[in-house]
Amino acid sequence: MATDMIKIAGVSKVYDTTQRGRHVALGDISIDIAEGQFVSILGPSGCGKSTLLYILGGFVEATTGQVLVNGQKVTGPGPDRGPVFQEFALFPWKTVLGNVMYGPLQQGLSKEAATARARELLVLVHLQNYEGFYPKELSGGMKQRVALARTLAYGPKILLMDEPFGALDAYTRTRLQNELLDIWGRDRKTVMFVTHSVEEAVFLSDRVFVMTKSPGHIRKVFDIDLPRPRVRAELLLDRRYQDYVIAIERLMDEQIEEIA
């Protein structure tokens, strides 16, 4: 039986702002995520999805509650949690290979071992022929592949993904979704994935958490009972997939109407 990798217990986040005074971004969030699960977080803009991800990553401190990873309280960033953001944040002065090697070198691997690790991952993300290129010479999809490989290179147990495909065109986004599932299927890392796309969340996930408008709470959890490996063309014809998408879309639409 899978054990809980992540336990978020009673987490809230309050910001003091100059314009609006005290702003409650998150309110009393409690989530348990089993080891190896792929979960997505959906909700209206400004509901605190990214804030929750940053608290789990240790980049933002919760106002109340606590976050445990493998039973240990999160007090800051750590190599067990690997972020992949919409902004690629690659080192522009380093090549593709240099970007992916960075983490292993910082962990103390020899240059030879770091190079071997980086090249293995570049094969995994289909960029083995681009190791000498610089970020400015790559497309958006290729940059995101490099960012993913760079995060995987230092071996995190958890991937924290904040709308990583949100800025990409539809074709590239679909390809990267498929590639992400291939990588996840191989390593079965625990993934928390923030997205605005209902279809993306259902296609990728074991569970989908739908949040309310700000201050964000968990409104409903959907357990996605669809076969793996996921084949998009087959799922589009699967009534269960359609039902999940419709149910979540309706829930999201209700919240948009409430905001309006």
Contents of the next structure:
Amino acid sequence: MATDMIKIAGVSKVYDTTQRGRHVALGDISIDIAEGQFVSILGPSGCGKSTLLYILGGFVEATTGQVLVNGQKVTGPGPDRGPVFQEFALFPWKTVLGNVMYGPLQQGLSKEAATARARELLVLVHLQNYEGFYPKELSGGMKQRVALARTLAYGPKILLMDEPFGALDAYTRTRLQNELLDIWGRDRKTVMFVTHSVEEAVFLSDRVFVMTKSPGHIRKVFDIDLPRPRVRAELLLDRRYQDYVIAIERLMDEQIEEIA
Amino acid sequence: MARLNAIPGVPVLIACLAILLIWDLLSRVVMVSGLPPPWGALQEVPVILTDKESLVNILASLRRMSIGFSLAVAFAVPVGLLMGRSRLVAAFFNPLFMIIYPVPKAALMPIIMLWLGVGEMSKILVIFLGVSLPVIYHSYQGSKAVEEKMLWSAAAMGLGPMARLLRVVFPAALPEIMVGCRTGVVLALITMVTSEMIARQTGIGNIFFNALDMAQYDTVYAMIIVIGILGFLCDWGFEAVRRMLLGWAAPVHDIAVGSA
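Since the structure above is the form predicted alone, I would like to see how the form predicted together with the partner chain looks, so please show that one next.
Below, the chain from earlier opens the complete complex, with every other chain and molecule after it.
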């Protein structure tokens, strides 16, 4: 058994707001994730799944519990955990190349080395012809490719993806899912992927954690035993894929009925 | 006519001619010595602009204006940026500026003269006060609006709080800062003239109000034209700088000039 790279132990998040009083955003979560695993967190909106990701990233402090990455307690953000957000969060004053170079330059690479590194990644995300463009000149899909390249450029061991394809149209979304699996297949980084799309979670992941509605708990874990590399057209016809999707959808429907 | 509008400068020229025409008509109808026909004033403009003493005065004014403006920007931008990122700093400065904002800065001139005398310092301080507030306000708004996820992305790359303020918050807020500075340039001109009205020694305001006292109305109106042209040139030059610096940004809304 490989050692767990990420250990999330008893993590919860409570907001004390003056308007609404105590708001429990995330209830007691414990998850272990092995190195090189692609893990999805699936849940209805407002269940705190993004909050969990932010806590792992060190952007938000947990109210209770702790997060260990390679045995080290997470106390803040660091280049070992690279985020990719739904909002892209690119630096609008930098060109595509400037955005992707930013991390390597910050790590002390020379300008030449950082440029070379950035160009490598732009080839990887098929944007080698756009290095002089500013973010405002790009489509949503292209912006998210830049954001992914910018994060990969500083070599994080863990990718934290916060509904990264949520703002994209269906066609771009499936294309980027394929590209992401392609890129992931090269060096198998550990990925924590937050989404509310069941099919996306099953298609991409080794494991899917299904969360309950607010305050979010882990309701069930699915080990997705499907061969890789995965090809969408084949999976759609694969009985096992269909079973996973149906089982998870039923589980999520039950929750909605409980609320209604 | 529509074609004519498309030629740069033509609408401005038409507007100027219209003003001169209305002015001419009014001066013929009203027939008071305080409103001479425009042609006398127009003839006076080149006389003023070639007179050595007038030029010395105008340059002295411009010097004050640039010093006051530069000091104000150097002070206001960091304060505004800090206010936008720290609730504590905002809570301290906000009420202070709310009280100062509606006070006409030139009205403080007599008090300032008691502290600093009638010389350069008083005038520069008044210009400084006039320019600071809109620049602080817009820097504050720009800094507050910076996307949290952009800062998180930078934090993951290893930028500390100070580096984030300088290298993320500042450039991200720059379009809004420039809106404040553009208002500031116009306010610098206004406060410069009024301060020289109150403490007359040298400067544009000095020529203007001396001419007024001596009932040299052609000179008075010529000075209004000169001040108008200066304002136009400052704004035009500023806009050129803004466009050069902010090619990456989406166009910003038009600005309104606040109180002096």
